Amino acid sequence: MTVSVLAGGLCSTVQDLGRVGYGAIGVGRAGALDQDALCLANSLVGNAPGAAGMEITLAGPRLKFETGAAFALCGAPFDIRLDGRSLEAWRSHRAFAGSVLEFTQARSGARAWLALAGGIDLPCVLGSRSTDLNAGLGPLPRTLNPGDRLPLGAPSDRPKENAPRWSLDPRPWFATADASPLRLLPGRDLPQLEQRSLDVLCRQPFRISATSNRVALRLDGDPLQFRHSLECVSEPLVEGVVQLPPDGRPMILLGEHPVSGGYPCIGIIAAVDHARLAQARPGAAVRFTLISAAEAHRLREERQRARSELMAHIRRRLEQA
C-alpha cells in the first residue's frame, strides 16, 4: 500500500508525535506542531493517535493513491480535491487506487495534518518517523519531493469501506495566533525588562517574520531591552519558550528548537496555545497576555480531557458504523 508524491507543496513533511527522551544527547522532539490535529485526524481513520501522517504548510502537495485508503485532514482550511471533486476537512474520506488528492493554499492559518489509514510506515529513527528539517534527521530527513513513495501500514478495520458521513466541528481545535492574545507565563528574565519594554510586550502587537520556520517564530516590532546587561548560561529549552536575542526581537521556540540555549527567557507560551503557534503565518499580528502557572495548567488539563473524550467518541462511532 503506497501513496506517491506528484508535487510536494511548499513544505510538506512526515510527522508523528516526535522523539521523546533524547534531549540529553542533543536530539530534539520535532513531530507535529499541532498534536491535537494529528491525533484527531488519525482517530477519524481508525489509526492510533501517534501514527505518522503528513504536515502540510501554506501550500499543499498533490498525491496519488496506488491503492485504496481512507484519509482525513485536520487543521487549517485548505481547498481539497479528490479527482477534481471538492471535499470537506475534519472528516474521513476514501480514495480508490489511482485517485489523485490535491491541496491548494491555506485560506487562513498555516498548517494542516493529513492522516492516512494505516499510517505512513517508514522506518523509525530514534523511536519516531518524524522529519526534523533543522537537524536533518528522520527516515525522510527533508520535505516531500515529486517521486517520493510513502508506504502505508496495515489499516485497522475502522472505518468501514464507506467513510462515515459525519464530521468534527473544528472551532474548538482550530484558531490562528492572531485570534486573541497568546497566553504567556512569566519567564525568569521578564522582571529585568525596562518598564517601556514590558509595556510593549503586554500591550502592542508583534508581526510574524517571514524568517520563521519549524524551529521558531521570529517576531518583528519595537525592540525590547533589559534594564542592564544579562549574563546567561546555556540551559535546557522546551517548546513555547520566548527568548530575547541581542537584537531585542522576541522569538518563540517551536518543535524543532535546539535542546539548549543561552538567550534570556522572558516567558513561556501556555501549552493550550501551542496549536495556535503552529497556525501563525508570516505577517500575522500576535499579542501576549500574562497568566499564572496554575491557570496554564488548568487550561492544559481541560484541553487534554476534551481531546481524550472526543477521540473516545470517534472510536465508538466508528465501531458502530
Given for the second form:
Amino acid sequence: MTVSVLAGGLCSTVQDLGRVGYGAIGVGRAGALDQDALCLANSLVGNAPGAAGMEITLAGPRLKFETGAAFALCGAPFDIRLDGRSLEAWRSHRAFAGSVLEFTQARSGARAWLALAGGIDLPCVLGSRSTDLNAGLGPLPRTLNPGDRLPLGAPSDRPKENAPRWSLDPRPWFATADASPLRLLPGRDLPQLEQRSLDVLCRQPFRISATSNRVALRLDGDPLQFRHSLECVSEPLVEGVVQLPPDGRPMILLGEHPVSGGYPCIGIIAAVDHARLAQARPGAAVRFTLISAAEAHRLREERQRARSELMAHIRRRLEQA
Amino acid sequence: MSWPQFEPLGECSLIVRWEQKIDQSLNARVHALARAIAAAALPGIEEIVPGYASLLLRFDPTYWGGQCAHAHEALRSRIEPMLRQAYPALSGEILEIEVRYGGADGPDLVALADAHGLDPHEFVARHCAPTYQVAMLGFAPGFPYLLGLDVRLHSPRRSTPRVRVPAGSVAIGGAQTGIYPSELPGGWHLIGRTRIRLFDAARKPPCLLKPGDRVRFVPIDGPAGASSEPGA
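Okay, that's the form predicted on its own, but what's the structure of the form predicted in complex with the partner chain?
Every component of the complex follows; first up is the chain already shown.
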C-alpha cells in the first residue's frame, strides 16, 4: 500500500495531530494547522481522527496510487482530478492502482488536508508522524519531493468498495482569514500599547506577509508601538499567540512556533479561528476584533461539539453503507 | 517570598508566572512546581513546560468542569496548594563542553569583545569561568538556556537575526548564553562552536542536557568536541 509523489507542489508535508508532550525539551507540536479538517477527512475514509495525512499548500502535489485506496480532501477549495476526472472535495473517493491524483491551485484560502485510507504509515518520531519543517523533525523532516514513496497502513473495512455518494457541507469548517475579523483575546502586554496603536489593531487591516510560513503569520501594516519599551524574559508559548517584535509588526504563531520566546504578547487568537489562520494567503487583509474569554470558550465548545457530532454521524453512515 | 500570577493563555493553557526575571532561585521554584504537578497526575494535563520564571500548562478544559470558562479557576485552585510545599534546589550532572572560540566558529567574538572593551582572550576567559546551570530547554529541540553569564558579557541581541546559525554554535543573547543544537535561524551573537550533539530524536532521552544540569565550557584549539567528566 503505497502512494508515490510525482510532483511535490508548493509545500506538501505529512501531518497528524502533532507532537504532544515534548514542550519541556524544546520540541513543539507541529501537526496539521487545521486539525478539524484533518479529522473530518480521516473520518470520511474510515481512519482514526488523528491518522497521518498530507497537508497541501496553495499549489498541490501530483500523486500516484501504487495500490487502490480511498481518499478525501477537506480544507481550502482546490480543484482535484483523478485520472483527469474532476472530483468533489469533502467526500470520500476511491483511487485504483495506477491512478494519478492532481490538484490545481487553491481558489481561495491556502491549505487543505488529504486523508488516505489506512493513514500515512511512516514511523513515529517522538510520538508523531508530523513534519516539523522549522525544527527539522519527523520521519520525513522536509516537504514532499518527486520520488517520495509514502506507505499506507491497513485501511478499516469502511467505507466499503463503493465510495459513499454523499459529501460534507464545508461551510461550517472552511472560511478564509479575511472573511471576517479574527477574534482576539487580550494578551499580557496589550495594555502597554499606545492608544493609537490599540486603535490601529482594532480598526485597521493588516496584510499577510509573503514571509509567513508554518511557524507564524507575519503581518504588514501601520507599525504598533508600546508606550515604553518592554523587557521580557523568554516564556513558553502556544499557537495563536500574537507577538509584537521591536519592528512593530505583529506575528501570529502557528503550529511550528518555537516552544518559548521573549517578544511581548499582545493577544491570543481565539481557538475557534485557528482553522482560519491556516487559510491566510500572502496579501490577504486581516482584521482583529477583541472578544471576552467567556465568548471564546463558548465558541470553542460549540465548534468541538459540532465536530464530534459530525464525526459520529459520518461513522454511522459509513457503517450503514 | 514571591507568589506567582496565574494567567490564561488562550482557552486551553495556563501560565504560572513569578517575575519577569532571570534568577536561579525563581527557576528552582518553576521546576519544583513542574515536578509537583507532574507527580499529582492531574486529569487532562497535556503538557507542562517550564520557563525561566514561569510555567505553562496545556490542558483539555473538558476535564476541568463542564463550563470551560471555569476550567482555569478550577485548575488554579488545585495548583495553588502545591506552591506552599518546600522546593529543593535543582540538582543535576556536570558536563564539560569543549568549544572552539572565535574565527569561523565564532564570527561575532572579536566585534563583541570590542564592544565590551575587552580583549577577545579576556572575553573567552570570562565566558569559560562560570559553571552554568541549565534553566530550561526551549526555543528549538534541545536548546539549553544557561544561567550564570558574567554581567560584563551581557549583550543586546543582533538587530538583524541570521537566517542560518550552524549547529553547535555557542552564543550570547542578552543576559543568556546557550548552544544551538541544530542549524536554525537566530539572533544571538556567535562566539564559538562545539561538536557535541545536544539533541537526537532517536536517542533516549533525546536531549543531552536537562534543567538543573551544570555546564562548563572548555576552550580548545583543535577540532571542537566534548568530554563528559564528573566534578568541576
